[in-house]
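The chain that follows stands alone, in the form predicted on its own, written as structure tokens.
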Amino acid sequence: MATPVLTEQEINDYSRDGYVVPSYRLPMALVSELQVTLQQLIDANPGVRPEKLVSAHIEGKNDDGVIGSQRFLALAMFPPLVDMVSQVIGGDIALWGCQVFCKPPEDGYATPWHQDGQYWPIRPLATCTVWIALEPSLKSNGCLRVIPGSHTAKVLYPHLHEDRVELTLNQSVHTDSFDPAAARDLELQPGQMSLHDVYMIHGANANTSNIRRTGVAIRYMPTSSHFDRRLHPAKGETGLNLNFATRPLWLLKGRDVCGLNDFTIGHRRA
């Protein structure tokens, strides 16, 4: 039997805090390849803010308005990542999303405090996001920030609409719902990653430094949940171009437990 990727302590930390930074890191050769793919992705999408490269794992022009790369799909299917996710959400797993958040130096957008479940058509809400650093992610250039334990109640707190251009998302958690002073900065080097729960409150400051910051957020859900394409939870007020109606799903492990997920919609013929 293969050695588990996450330690028992890391699994416990994820359950308690809603996130974990595992000791596992991507091989540096793979990171170097992905850094090349990252620049190709940015060059292929000159009309899209680099913080908003949605569905980057879908080859060619996708229905979210981004020209993606199959190399990010291969990353999402990388066995150690799938194995880690199965340790925290179970062995029946679907891949449903992948977004590149690249904050350019000096004017990289902020991400307001939010819960991912506010935006997603998954019922019941359940997703593990694997956030992988492709470049140094530091306090100085707007690393991911989390509120430990904010997932525990498994509720979505009130979100307010923010009509500001310089944000990656336009809805934020009302600050009465949590204590910003409890925030932890997740500083990561290339190849390091964090895993976080769908209910955990998190965000990131703007990048005002002279160092670019890039992470890839890969979204996995247990198939006991339904990706319901009829739902539009944020009513189009996300700040992102999202088309859930044609978003493809991949069954990566196990079976479709709820029996409602469609793994044919959005896939293109070879």
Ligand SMILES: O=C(O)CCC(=O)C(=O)O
Given for the second form:
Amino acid sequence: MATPVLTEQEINDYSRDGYVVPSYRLPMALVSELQVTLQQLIDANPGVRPEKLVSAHIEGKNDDGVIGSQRFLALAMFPPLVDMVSQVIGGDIALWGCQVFCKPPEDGYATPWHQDGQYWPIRPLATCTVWIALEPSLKSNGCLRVIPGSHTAKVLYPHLHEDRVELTLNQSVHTDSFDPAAARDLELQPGQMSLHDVYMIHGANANTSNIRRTGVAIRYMPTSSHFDRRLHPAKGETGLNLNFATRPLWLLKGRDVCGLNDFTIGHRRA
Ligand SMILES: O=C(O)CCC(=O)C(=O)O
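Okay, that one was the form predicted on its own. Can I see the form predicted in complex with this ligand too?
Whole complex next, starting from this chain.
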């Protein structure tokens, strides 16, 4: 049997803290290829803020308004990533999302404190996000920040709608619900990654440095959950252009345990 990607300790850390930075890194040759793809993605989408490159894994113009690339789909299917995810959410896995969060130097948008589950149509709510750094992600350029253990109660805390333009999304969890002083900064080098749970509170500061910061966030759910296309955020609520009705799903491992997920919708351009 192949050696598991995550160690027992890393699995335990994920379960206790709601996130983990594994010792595993992407091969540098793959990181270099992805850096080229990233620039192509940005160049192909001049009308989209680079923090909001939703569904970057869908080749061609997608229903979230972005021209994506199948190279990000290949990344999402990269066996070590799928194996890692199966170590924390089990062996029946669907890929349902991939967003590139590229924060340009000087004016990269902040990501307010939030829980991802606030605006996702997945019931019961479950997802593991793998956030992969394609560029150095540091305190100085707005790395991901997490509140360890904030996932434990498995509840969604009240979120406020923030109307500022310069945010990657417009929903923010009220600071009555957690202690911002407990935040940990996840500083990562290209090819390093973090995994986080759907309930864990996280965010990122604005990028005011002169170093661009990019992460690819890949979303995987256990197929015991239903991606319910009838549930979608009210227009304008998230600040993201999201179309869950036609979002394609890929069964990456195992079977559709709940039997309700549709793996055909949205694949017409594949
Ligand atoms: O990269 C960021 O600034 C935010 C990422 C995030 O919120 C996520 O991946 O869920």
